[in-house]
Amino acid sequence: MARSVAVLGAGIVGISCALHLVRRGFEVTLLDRREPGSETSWGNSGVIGRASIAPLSQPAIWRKLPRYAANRDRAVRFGPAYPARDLGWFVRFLASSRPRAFDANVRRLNALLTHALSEHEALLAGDSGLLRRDGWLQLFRTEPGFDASAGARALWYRHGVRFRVLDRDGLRELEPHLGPVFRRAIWLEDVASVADPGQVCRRLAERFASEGGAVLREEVRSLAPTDGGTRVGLTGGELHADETVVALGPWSADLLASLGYRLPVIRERGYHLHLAPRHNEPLGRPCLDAEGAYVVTPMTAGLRLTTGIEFSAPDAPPTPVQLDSVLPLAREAFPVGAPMDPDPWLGARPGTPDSLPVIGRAPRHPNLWFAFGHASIGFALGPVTGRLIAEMMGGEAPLVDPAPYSAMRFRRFGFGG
């Protein structure tokens, strides 16, 4: 008889691997509170490629420490605390900032964002058409700024990630309604977008449910091992599988604690607004407006303006000063129009003080597996993450070496398992 696995969480992660695990044969419930991709993956700026192989946590850092902790950078922002209540977090973040640790995270990052876009291709075979191929840029408004991207041009070109350098006129010829506040951009050109995370994220729900697999709305309330299993605790009732895989994003570490897991995985708030395109000013792809810090993205629901990151505890208010501050920046660069939405989209993702993802079987537990701490490059390496899930549960050569990103990482550091 097939095994049965039960799936936590319906976001892109969850989903990638439910659909890998009921192609291989597995019998698989997909579990989430709410509808597939209407979480974490609906709200991030639709970006597939290998631009992100540089850890939050680098050398750089140091620099800009003191901005960050006065909160006078738009790209990070602390609420009132924050740090000493994660402490142990941040001591091991500022670890991986040395430069040894840093090359080593990006060759890892790397090794999984090589297959992110052919990933989600293969998944999205036959719809490939939800997949933008245009690149993405980066938007300099100062040399000074467009000189301080130095060190990712050398990261990019060691790695063979492809780029372009573009002054004004070039600039101008790719993205002719943008304001003219930039004076360098960099088109990285092996990198896809889409319009509608959740509609991805959706397709292939309906996919996997097609091909043999169960969607079950329910809470996941508690997690129990059993002999040769595990027991779900939902809201109405409890599923017995023999194979569980947590990919619940930010809540993954809060469900597992449980077990006696300690995982440094906290949750890393931000935020989007809708904003309507003026007329006849399309935006050909996503743009990051790097000393503004934010990105703007062509979406289905209109021009989405994406914020850095918040610090702040789960349970905190809405606080959207980055959003506010980098609005009037928004409106003098880009075809903006008014609001579309009647508030800001808040939501968080997991992250962890590597910057990598924790992939793999549980360190104590061999019926439970782990899928999440991505960041905010969860929708780029759901995919893959679905692949190496399945295929290690299954007894197959793993397409990545998983070791670098299993939670024994984290066992001498006292965390873990």
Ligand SMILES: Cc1cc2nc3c(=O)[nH]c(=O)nc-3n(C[C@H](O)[C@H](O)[C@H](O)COP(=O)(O)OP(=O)(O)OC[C@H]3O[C@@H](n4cnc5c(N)ncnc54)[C@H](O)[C@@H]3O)c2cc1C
Contents of the next structure:
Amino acid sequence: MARSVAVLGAGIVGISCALHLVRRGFEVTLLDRREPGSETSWGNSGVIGRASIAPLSQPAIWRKLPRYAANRDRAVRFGPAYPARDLGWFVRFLASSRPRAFDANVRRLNALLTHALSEHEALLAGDSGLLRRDGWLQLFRTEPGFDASAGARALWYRHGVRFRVLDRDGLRELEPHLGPVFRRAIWLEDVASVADPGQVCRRLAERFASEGGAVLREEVRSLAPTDGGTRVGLTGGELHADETVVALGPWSADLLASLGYRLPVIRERGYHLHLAPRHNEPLGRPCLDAEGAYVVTPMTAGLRLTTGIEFSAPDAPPTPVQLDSVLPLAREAFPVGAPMDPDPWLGARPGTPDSLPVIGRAPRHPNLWFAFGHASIGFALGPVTGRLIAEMMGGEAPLVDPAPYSAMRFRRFGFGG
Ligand SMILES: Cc1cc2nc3c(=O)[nH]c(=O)nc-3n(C[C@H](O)[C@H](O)[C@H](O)COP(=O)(O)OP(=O)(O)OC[C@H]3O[C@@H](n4cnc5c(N)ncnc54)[C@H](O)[C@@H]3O)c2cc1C
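Switch from the form predicted on its own to the form predicted in complex with this ligand and give that structure.
Following is the full complex, with the preceding chain placed first.
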């Protein structure tokens, strides 16, 4: 008989796990309290590629800390009572910035990101028109701003990430409708993007259902190990499964706390707002205003402006200070008109201190699997994570050595139960 699997969470990560598992003959139920792909996997910037091989915690972070701590940098904002609230997380975050830890984490991120686009293509086969292959632009207003990207460029060069440096004329040729505020640009040509991340999720979830998977709209309330499986407590009853995959994105650690797992996954909040495109002035690809610390991505819903990170209490009301401060910059730089949403969207990147996701078997429960903590690159890494989980559960040789992503790495800090 086929083994039953409950996949908790229908974001890009859970959907990808579910699809890979159903294709390997498991009997899979995908559970979410909302429609598939309605949360973080909907609201992101839609960038897929190897540009993000540098973890957030890097040697240069120490230079930036005073600005971050004083809320003087648009990239990071601390809400009231931070960082005291997650002091342990920040200590581990800073420990990951040591050069040796940083280099190791770059290699580990690169190992996953190398497969990000090809695994999206494989899952979306037949629908690969949903992926745009126009690259991604990082834009610089000043020479010192460009010079500050030297570390990133050296890293890309070392790891074979293709990029081209453009001057004003080169940039104007590529993106003729940008305002004349950028002196330099880096074009990462192999990066892809999508015009609607939610649509990609829905398409994959439809595929999962059409290939024999069950999608259940339910709130997951509890988890309890049973003999040879797990009992998943739901608002409307319970479900027994031989194997359970926790893919609840930013909410994963909350549920696992009830089983004694104290995992360092926090919510790195971020906002987005859609702006109307100016008539006949298209934008060709996602752009990062590096000194402004925001991204503009052309999406079906409009030009989506996404902000940097806000560290705040998970249930604190929205405080879109970063969004308000970058809007004037976006207006002078991009062909944007009026806001299209009544209010900004608020979501959260599920962040670990070393910027690596948590993928693999739960340390103390053999039938429980973890697939979360993908921070700012989870949309890119969903399909490769799904493949890894399914390969491990099916006893196949995994595409990438999964050991560095195990929750066991937090055990020596007292995490892991
Ligand atoms: C502003 C911003 C920009 C980003 N840009 C990019 C980008 O350009 N590229 C990239 O790769 N990544 C990006 N990311 C990160 C990326 O969006 C996330 O890492 C990724 O979407 C996480 O996917 P997930 O499936 O783990 O989580 P989610 O998509 O959040 O899915 C988790 C699911 O669990 C469900 N759930 C939670 N609790 C329960 C419960 N108790 N019962 C039932 N269901 C529950 C939720 O409804 C949700 O559907 C960005 C994130 C933000 C916030």
